[in-house]
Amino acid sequence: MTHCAHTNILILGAGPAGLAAAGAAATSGRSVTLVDDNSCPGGQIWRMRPGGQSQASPLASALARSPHVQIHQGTRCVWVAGSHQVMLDAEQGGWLQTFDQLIICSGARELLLPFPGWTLPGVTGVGGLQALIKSGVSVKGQRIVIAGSGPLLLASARTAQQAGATIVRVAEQAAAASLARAAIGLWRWPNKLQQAVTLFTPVHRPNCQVLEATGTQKVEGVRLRQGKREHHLACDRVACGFGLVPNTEVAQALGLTPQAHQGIAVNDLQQTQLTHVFAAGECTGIGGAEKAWVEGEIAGLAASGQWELAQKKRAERARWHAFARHMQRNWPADHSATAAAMKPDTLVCRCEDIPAAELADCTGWIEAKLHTRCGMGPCQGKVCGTAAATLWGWQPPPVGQLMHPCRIGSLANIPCRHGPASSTAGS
């Protein structure tokens, strides 16, 4: 039965913004409802599996702890319903939860870009390969290359590594002298520098661009150009990421418009043009868990009505900010190459099945979605939309009123005045 519930500080993810922001806005009495979509806390960098423990339990468990804060796991956030009210759904019932301010720490997703094969068996993102194997999907004894560009390449390398796996390749789209300046310059961040050299692999290659994944019922090699040279391996395993994107639905559902790939725009003390909405985290930008952390403290200090404190955590936050402006100015992102890969039937909307020759005449993403159902399935252009921005430059699919799937019986317990026709959010 679909209920309504009231809080005065809602946080939409419980990655370590949300974490950050819940428990510095519990110092202040006030009621906070911490949601995320997971079944343990942590998001995506401090996922674990469940009964396990990450950097996030001792967090997750101080707040557990606290009068004032409850946790929603397993729960989402599948509409805006107003401007202080969203829908949640979970496992029990969904519910219309009401609030006074609201921080969103949505996180980001992976950048997924089609090329041959990518739609193979065995062939995931990188973050999709850190996240199976932290959800018990064993690795063990398998080949494994890494393909495509940014620090995520690195990160779940290890990962891999030490589940078992023999890491073949890591093939960095980025020239050598890019990581060489960004490396150079993290004697700013002692501790970013410590972590980079603690990721090398003597199997990491500069310009080299992943071309096809090979294979019949599932990946057995992939084929990679290092410069003007090409190479087959074989492998068991592909992952492929080139980047994050910002999660930035709610946002717009609520009438904010993200700047793209940056993601929401926040002041310094995290506040959007709506005065009672906050952001913190990847959503904002792409910058790692530091950023995120600060951010999230400053969301919820600044929410909870402890200004004098969010202002005091400025500095830190300036400061990894600019680590952010470093590594985005000397990780360039060039994705000339992997548009280049494509064949006419490389399929880029992969729920509907759509090639790339289907979409050929289209000049952008409303006529592609029309003519062809490009966007039209399960993900919603979250994969293929969001590809399609990136190298194509078209406009973003619009978000709809129903962000993620919901059951038919939590929708049919909302009250008519509530109803998703009736509301104009998101529209």
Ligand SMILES: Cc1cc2nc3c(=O)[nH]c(=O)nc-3n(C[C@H](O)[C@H](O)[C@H](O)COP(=O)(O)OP(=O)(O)OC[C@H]3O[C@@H](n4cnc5c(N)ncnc54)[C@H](O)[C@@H]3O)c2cc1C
The other form holds:
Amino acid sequence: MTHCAHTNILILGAGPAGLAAAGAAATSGRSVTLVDDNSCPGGQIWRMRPGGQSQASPLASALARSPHVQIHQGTRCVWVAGSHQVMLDAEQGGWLQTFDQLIICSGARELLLPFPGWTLPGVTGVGGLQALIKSGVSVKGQRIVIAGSGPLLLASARTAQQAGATIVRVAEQAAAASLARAAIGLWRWPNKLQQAVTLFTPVHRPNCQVLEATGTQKVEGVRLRQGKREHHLACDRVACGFGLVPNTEVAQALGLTPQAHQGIAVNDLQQTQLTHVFAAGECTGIGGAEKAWVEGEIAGLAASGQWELAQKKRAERARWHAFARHMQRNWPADHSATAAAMKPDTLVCRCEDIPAAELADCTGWIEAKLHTRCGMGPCQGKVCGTAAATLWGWQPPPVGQLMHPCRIGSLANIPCRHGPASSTAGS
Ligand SMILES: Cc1cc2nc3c(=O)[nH]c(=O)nc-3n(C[C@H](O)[C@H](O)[C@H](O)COP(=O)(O)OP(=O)(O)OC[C@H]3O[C@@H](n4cnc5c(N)ncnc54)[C@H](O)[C@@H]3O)c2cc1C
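Please supply the coordinates for the form predicted in complex with the named molecule, as a counterpart to the form predicted alone shown previously.
After this comes the whole thing, all chains and molecules, with the earlier chain placed first.
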């Protein structure tokens, strides 16, 4: 039976931003509800499996002891039912959650780009590889090639190496000069400089692009180009990542209009154009865990009326915004080589098996959807829509009323006056 619950402050996402927001808001004595779709708190960077430990564990334990905080893991916001109401879906059923203030801390997802062989078993995203390892998949003794662009490549390589894998190559498509500029400028953020030194590996190659993952039943190798030279490396896994994209679906469903790839617009107190809605962390722009944390603190303080305390955090926020700008400027994303490597039979929409050739005559997302089943599978265009926006500049797909697939029992229990008029993602 769907029920209704009310909280003063609802926080969506329990990564660094959401945990910081909950801790800060709880000090006000107002009721706080923290919701996250993973089974454990921590988000992407502090991901852990049930019974495990991460940097999030002590924070989550402290929150769980607070009389003002309720935590719902394994619970997803699937539908915005009104300006102060969302529908949450969990294994035990769905419910309508009303709130006075909302803090969106929904993080980011990987930008995955299609290239020949990217759908072979054994090819994953770089963050996907980390998530697999952190949830218990063994990579011990496996040869892994990491390719694409961005700092996450090195973090992923380190996670795999620590889990017993051999990293054959980290193929970074940015030029050596850009990477040198990015590294040199890190003296202003000493912990980041130290992190970069720790993560560096001798198998890292700049100006190196992935052209194809090869194999029949599963990935057996990868073809790379470095400068003008092409070479083939044998491997058991390939992990590719081309950067991160802010998760802005909840904001869009509320009527806010985030710019593609730029995240939800907020003021210096993390408040959106809707005065009762705040946003913090990667969903407001990519910049790492420190930026997410301080933004979460500010959002939690501001949403709970502790404006003066929130103002005091602005200098720290500015410091991590400067770091984000430094990385964006000096680690540019150039995906032209990946776009050029695509073949007519390369699948673009992997949910519905739509190859590049079928999309060749389409000029935009709506046309692609009208003429093919592109973007109509379980991910609802979150992967192929983002790839098409990146590679071809197509306007990203609009958010459906149901933002994620959801349990049929939860949907069936929504009182009729609340039900989505037409659902596109229900299953
Ligand atoms: C796959 C991946 C791996 C990463 N690994 C690293 C790493 O190893 N090192 C590093 O420095 N940075 C890493 N990052 C970058 C990382 O996102 C940030 O540094 C940091 O985790 C951002 O914190 P956040 O709180 O903004 O978001 P996140 O940590 O992403 O937390 C957001 C949380 O919100 C949840 N969520 C989203 N939408 C909903 C919804 N509708 N309903 C309920 N819950 C929802 C998500 O599942 C997630 O748990 C990774 C990013 C990604 C995408």
